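Taking the form predicted alone, here's one chain by itself in structure tokens.
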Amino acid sequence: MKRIIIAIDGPAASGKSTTAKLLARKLGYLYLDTGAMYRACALAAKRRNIDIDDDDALKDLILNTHVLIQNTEQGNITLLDSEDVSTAIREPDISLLASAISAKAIVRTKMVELQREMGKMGGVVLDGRDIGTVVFPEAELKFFIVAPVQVRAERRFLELQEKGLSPVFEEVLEELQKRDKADSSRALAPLIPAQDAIEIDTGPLTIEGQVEELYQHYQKRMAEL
């Protein structure tokens, strides 16, 4: 059977990253987390006190610093110059960085290109701000997943939660609406869905339904190739 590419594009906790992951278990398909992969940029600048509006600097940083999504037996990590960084990449100042920093050109174009190389061959599901638009434009199945800013801050914020941490909801509602407004208004690659993108709104759904829905999709689209 073809194997294909899956995009799933999506504004910061509308719940694509965790239907993509059971998605792609469900399919047998290599699930990668590009916004793990900027988030791990921003925390890289913010450890090495990069200004990233300083050009050189950033350039520098970005060329000598290696991500990599790595999948395991208990799930993908996130790896920045080999050191496991999945919960780091998670905190809220890295989220509004991770918006910043992946509007620069340089920062872009190299996670791009990464991503390129790991989803090439197909068989992999990706979750992002620009998978259909910019990174696999030819992609076979586009979703842009959507839901209410305070369903999504209600999600981010039991999910800080559970990982620990003691997140105030007001400052997860405003961050969420902070990086909203600079991933939609920013220049390059702003979010925005494909033409071709088939829009699900998860306010309403269970992460099981939210599954469902889009492997119905799925089937629908593999009947079609």
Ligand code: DC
Contents of the next structure:
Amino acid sequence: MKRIIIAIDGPAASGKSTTAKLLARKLGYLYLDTGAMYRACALAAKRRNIDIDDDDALKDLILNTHVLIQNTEQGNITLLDSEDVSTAIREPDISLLASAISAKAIVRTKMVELQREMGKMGGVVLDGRDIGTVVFPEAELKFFIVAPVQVRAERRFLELQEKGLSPVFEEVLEELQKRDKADSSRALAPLIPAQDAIEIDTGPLTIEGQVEELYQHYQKRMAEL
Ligand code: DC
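Can I have the other form now, the form predicted in complex with 2'-deoxycytidine-5'-monophosphate, not the form predicted alone?
Zooming out: every chain and molecule, the one shown earlier first.
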């Protein structure tokens, strides 16, 4: 059977990563978390204390940094210069820095090239902000996942609590609103639905319900191909 490219875009904490991961598992596809790649760039900049508005320093950093997503039985592992940084990139301060660094052309050019290389054979589910519009505009199936910001903030709040952190709800909400604004209003590859993307509101859905809904669209699409 043909192994297609599935693009899943949407704002932070909309449920896209969880759904993408489970859908990929159900289909026996690779899963590629592209947000993790921008997070790894942000972590590299933070560790080396680089001002991301300093073009030369940023260029030097990006050209000399290796970011890789590895698929394992346990899920995606993010490697930064061969070090497993999967946990470190989930720190709350990395989220805003990832959003800021992802607006830079040098960063996007390199990450998009890597993503295309990793996904070009098909049989892959990629999640991000610009997969259906920029990375793989030719993807056979595209979703745009949304949910009200209050719902997304609640989800992120619980996620952080489960990790043993003590988040403040208002701060989580504010961070999401800031990122939504930055990711949607930037000049390069802003977060917008592709014209042919199927919009799914995960607000009223359970995780199983989300995966099922996407799976049904997948089956319908496969019958057309
Ligand atoms: O999906 P995430 O929240 O882990 O992504 C972190 C940031 O990376 C997000 O705020 C915007 C950026 N990003 C992007 O610009 N393009 C992508 N394809 C994925 C993420």
